[in-house]
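A lone chain, given as structure tokens: the form predicted alone.
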Amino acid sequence: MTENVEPVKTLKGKLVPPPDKSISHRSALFAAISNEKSVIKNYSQAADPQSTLACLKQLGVEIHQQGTEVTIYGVDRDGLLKPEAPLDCGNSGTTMRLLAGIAAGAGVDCSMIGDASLSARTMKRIIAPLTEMGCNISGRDGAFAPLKIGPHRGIRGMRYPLPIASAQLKSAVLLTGLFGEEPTEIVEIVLSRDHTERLLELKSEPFGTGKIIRSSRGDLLPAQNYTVPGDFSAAAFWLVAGSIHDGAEIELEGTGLNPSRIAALEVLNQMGANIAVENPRSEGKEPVADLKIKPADLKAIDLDPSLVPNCIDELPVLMVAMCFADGTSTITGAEELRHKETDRLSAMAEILNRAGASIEEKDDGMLIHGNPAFTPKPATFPTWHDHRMAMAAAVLATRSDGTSQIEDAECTAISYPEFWTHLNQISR
């Protein structure tokens, strides 16, 4: 499907963010291994989370599910049973590397598959530490799906330094962790973000600039009963849009507001959006508030290489904004972008050259040379079934003077279905 995408005066509505992605996967699969019932209000119904479910259900976890609200009846640590069919994780890296960690530390003889673009993904990254635990875990030429999960002799606990900043390999050990007897240390640095301690309330404790997180079979597993926070990487893509239009007034109802995840807020508000934060509340175990976004006259920054990991999925639609800024923009230490989805940082320089934006593509990241009176042209861009490649182009497409194309635009349902009607919504 190609959405035409028209140049709009302004942008004005409330809008309610659809449910965080990151939490939905993990209070399924949490909820699947506790042994207790769970009751997940406002699940996430993009693709991705209903992949978790899908494969939950082949594992023999009782599901059921009522519009957004998802009852999970937990079979304990041990009760997976063997799936008669492979795992499809579809296009979800957090699938395929979060319940890989349970499924290889419980021993299920399983395998597990992805679509295209997921089986291009590597997953040696979670292979090499679970094979040091014990886990009987394999991958095509050693890296890629399909991944083959086998019975184990027993988990070992080991101390583990994260190589890079990332919550999936970090999840993906701890949640072997939950199947040793002896402790499972994740020695973390650049903190990534936190649900998985945060709902499984995991032990951890400060470490220099960052934390150990400790995880065992002597953890008891919570039942997941809350309502699942809007998503703030879908909320990011309002953030630019209402803060480069003049007129904009644009209001997101209970936003997720995790610390680890909002590093995108931080960003805009140092290149002077206008954001506030509005009615602070939790829902569970994390921290909720309604945010409001104005127009704001955006100046040029140095991205601080230390917030990358906590807005790595926000990056795409930030470079947008950098495109309207004052000044020239650098991005560094985004090497991360290129084993998404798509290399994002290849696909971002091809839109955004293909609205005529003045930007230099860099190994690890961008240079990008703002103006404030910056008119994309309108045009042709591609997706690569990547869905924030969609909803960046499309915020870019809305400045434009002209009506612009957006390539596969139904890949937005990944993880938002609504973006294309709540963009209509808010459209003048």
Ligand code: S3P
The other form holds:
Amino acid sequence: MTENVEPVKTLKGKLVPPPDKSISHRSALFAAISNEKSVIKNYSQAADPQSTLACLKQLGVEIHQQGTEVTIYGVDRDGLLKPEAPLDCGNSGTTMRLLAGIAAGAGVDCSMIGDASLSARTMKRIIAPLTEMGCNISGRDGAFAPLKIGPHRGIRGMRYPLPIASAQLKSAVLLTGLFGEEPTEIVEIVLSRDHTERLLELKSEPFGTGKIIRSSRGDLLPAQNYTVPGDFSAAAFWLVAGSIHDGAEIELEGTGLNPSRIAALEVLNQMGANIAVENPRSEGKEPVADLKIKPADLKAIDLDPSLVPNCIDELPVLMVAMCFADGTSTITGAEELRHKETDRLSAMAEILNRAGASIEEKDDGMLIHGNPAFTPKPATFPTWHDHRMAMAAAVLATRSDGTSQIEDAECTAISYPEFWTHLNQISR
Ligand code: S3P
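How about the form predicted together with ligand S3P, since we already have the form predicted alone?
Let us now look at the entire complex, which starts with that chain.
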């Protein structure tokens, strides 16, 4: 479906961001391999975390869903059953990479498939270390789904310096490590999101500027009983939208503020944004707060490349913010964007060019010549079925002077099914 986005005078209102996608996935996966019953509240209704639940059911895990409350009867780490059909991960990289870590560690005989986008994303980054640990895992052309997983002769712990700042890779290796007698050690110098370590209560210690995280069969796997916080990556669209509209006032209730996820807040603050963090509290093992966003005169920045892993999903909408900032902004060290649901560097370059922004795409980032008075040209925006492209284009289009079209707009349901309703709700 194509969604028409009208220019808005301003944006005003209170929203509850959707439940965090990364934490929803993990809560279900970790509950499944504990030996207790877990009740997870505010579980995401979005397509990706629902793919995780469907795969776990195929592996014989008993799961009851009542609205956003999910009850999972853990089968213990050796209790997963051989599924009758391939595990369908849909569009979800987190489902495929994390569940592969578990299934390959457990030696479950299964295959994993995904949609066209997921089937084009490299899984070599997990196949290589998991194979080194003794797993029986292979992919099409050595790198792509369908993945084939089978029984193995035992998991060897290993010390693994993370070659890419990727929480999915880190998590896959740590999860396989849970099946080895000796510890697996991840050496992480550039820190990525740490939900896995937090929720599994894995041991870690500082190492240089980073840390070492360990997992082994000796780790007890806790039940996952908590309320999933609001998704900061979804909230980021409103952080930018509220910053670029005169008179805007957006409140976001219960947004997850895990320090390893919120570099976008730091970036926007460096750009001069007016975002208040109120009522800080904890939800399970994760920090949460309410956010109040008001407009600001944004200024350009050179984004510190060391922040990239902690705002990787927010970079597309940060590019939109940079179009309205005074001066030239630079993004470097963001080559990983080319390995997401689509090549997000080239996709954003296409979207911003269609709107008439002044940008230069680079191999590992973008140069954005911003202008506070920029009025995006109304346009038809492709999305490559990538949820974050659709939402970033929509935020951009709200500052236009005519109606824009967002193609395949239903793809927002991958992470944020209520996005269009929320946009209409606060548009003035
Ligand atoms: C995620 C990690 C990130 C992120 C993705 C979710 C996770 O991917 O882009 O949306 O839940 O671990 P990478 O680990 O590949 O960077």
